[in-house]
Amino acid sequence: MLHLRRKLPYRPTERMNVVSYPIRDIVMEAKREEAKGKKMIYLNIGDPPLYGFESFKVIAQRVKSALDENYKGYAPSEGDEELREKVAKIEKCKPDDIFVVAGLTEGIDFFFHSFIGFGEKVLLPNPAYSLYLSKAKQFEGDTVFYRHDSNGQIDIANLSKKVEGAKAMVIINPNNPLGSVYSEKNLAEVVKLCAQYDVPIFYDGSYDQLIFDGKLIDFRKIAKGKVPFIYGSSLSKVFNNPGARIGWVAFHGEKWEEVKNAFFLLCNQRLSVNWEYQKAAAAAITDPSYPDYIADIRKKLIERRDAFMRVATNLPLSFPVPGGAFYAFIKINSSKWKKDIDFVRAALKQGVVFVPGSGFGRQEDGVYFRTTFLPEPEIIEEAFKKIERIL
């Protein structure tokens, strides 16, 4: 006799209830405004090609030649050998310490998947890039936030009260969403604390070539031999090719063998990252024309940062001066707004798309939003003149 089960609606697992990405989630509301005929200025996402920034040309050239060479099949799970060897030279570690991932996004996912257990304490910056918040919730870690001072530096006194017992600490430098750049002194103090309490570091170097004022900071030199750390980077921001989805992580120091084994298994189960872009990454990261290319990108970003500063500093807003990346995390100095989402929705009515500050962690001292300053200066000025009406 055939027994038929009553059909039930498909429901996502409980874990899906904590999945969010506010940077793109707000776009759904923006598109509804756009459908009404309103012109929108999108300042919500850090996507350089969207704003006219050209990708490093070597990447496209090498992709084409790699396809001609028939790099169309599955690549090695852990990454193309040539790319891993070149990254290892930059990182001053072994190729076996390098894993190629589908953008640093996947590297972050693999890190939480392989290292952060139920209820284990992970230190995140406040504010923090939204993905870290989502991953910490998905893998049920105990998220503890460390603060920044008014200049956007890590508050060492605050961190010293929270570091003990942490399974890991995440550092994003230059910081997304603050746009601040941690000084060598600040990072050295963090490393000293983490070494004292045996806390390894996941260092997100996605924007490490985009420092505007002063010299580029090499965290590897600060931390090497003092504390175990993972250094992550990608083609997305410093090569202006986020669509390539090519990133890598480098393991430094001892105690990582089990985590590296877990990374290998995770790489195996997703098969591989597209091979032609890995070949392009291998060519790009050692190309002699890159220093001139990235110097020009920094120059353009400084012009746009300065245009943002000219208009934003005349409004009831406060924020650390962005010293890198292409974001600002802004506090509204007005009692008019009690909730960040209300302000962001009002800005949508004016035709400007921001991300609510709560998308980067709970902000207890006021109402915040994040903007990018990637567009051309006149567009940035137009956007902030529009929101002046609602401040």
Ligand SMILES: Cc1ncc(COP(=O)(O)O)c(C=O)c1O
The other form holds:
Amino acid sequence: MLHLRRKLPYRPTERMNVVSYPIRDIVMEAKREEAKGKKMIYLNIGDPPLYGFESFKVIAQRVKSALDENYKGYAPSEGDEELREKVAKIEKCKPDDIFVVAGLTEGIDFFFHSFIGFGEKVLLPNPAYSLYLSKAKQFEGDTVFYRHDSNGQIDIANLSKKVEGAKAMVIINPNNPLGSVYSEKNLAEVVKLCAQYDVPIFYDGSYDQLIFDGKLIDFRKIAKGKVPFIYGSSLSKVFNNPGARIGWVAFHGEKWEEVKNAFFLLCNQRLSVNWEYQKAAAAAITDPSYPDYIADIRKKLIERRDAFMRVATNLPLSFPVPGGAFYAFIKINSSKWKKDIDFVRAALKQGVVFVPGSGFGRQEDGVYFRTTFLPEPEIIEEAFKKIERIL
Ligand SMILES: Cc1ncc(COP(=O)(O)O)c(C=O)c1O
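Form predicted in complex with the ligand structure, per the form predicted alone context:
The next block holds the full complex; its first chain is the one shown before.
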């Protein structure tokens, strides 16, 4: 008997049943197609350097000099002092309110770990960046989705029915996967509701510099003094350096002391984040050439968004016009496809990799998929020509 048992493969724990990341999970299937000799266009992941977007140069320069200065040991768990001070200045709060994390990914993990308990209600946008769905399940929160209107704005009437009793609300702006940008007015209405019901906000500002048609939106100004919130960002999308794995969260408002202590413990437990890249982040976020750099990136993204619009609007597809970030969340306007995964697999056979819409929450009213429009216009065109025949 003992002998037989030894032959059985080891099994992961039950906890693993809720861990998923659909944005990368689909890649395994794509690689199998590639192994058969098929050329693949990867439109599944928002990884700007993969598509030729140059990272902000100051980062690599400062990483090199920081290594020469011997920033090779463990950094302070909560983050490099210089970086925390600089982020605090931008956030208009104290260095003690800032935690440096290994990409905002870790900040999101720490937020759910420290703040969302068993059965506690957490309001997520539908659709939402997949990681939030997975983390809410992992920490056994009760996910309640809030809706968007046809312009991709938060549907306030819908939210007002759901906000009461929530432990927290997550806002992603610009939104991944929708690509929509919530207006100041829309956000002010959300803040008012959250303040009324004492619901703090986790504001994911990963794409906050990537707004195309108008001025940037500063959520801090809208929410400060009205509702407690956490503002998160990173080097990944607005500095085009996701490989740095550096992000930060800023706690705003009076009520966070105990949660900040919990963050401290979580930071201690994983020792530290790459010190040389923290030094680079400190240099990057205050560098005077950044506004010109990011203005160029915005211009390039607008060109690519427009190229995407030119091809996609001629097909039986509908979506809110992306006003920021680099994604579109697309509904298929034909009855041919009943399940998003079937469509995504058919697209794979054509050589194009998308993410099924259900990876961002269950879509009740049809079949959806997400694309990025980061690649060069010719590649976007080629990809959408390929899927034209299966729509
Ligand atoms: C909305 C959103 N939040 C957070 C992240 C995590 O980014 P990172 O850990 O690279 O900072 C991503 C990555 O795609 C994202 O799209």
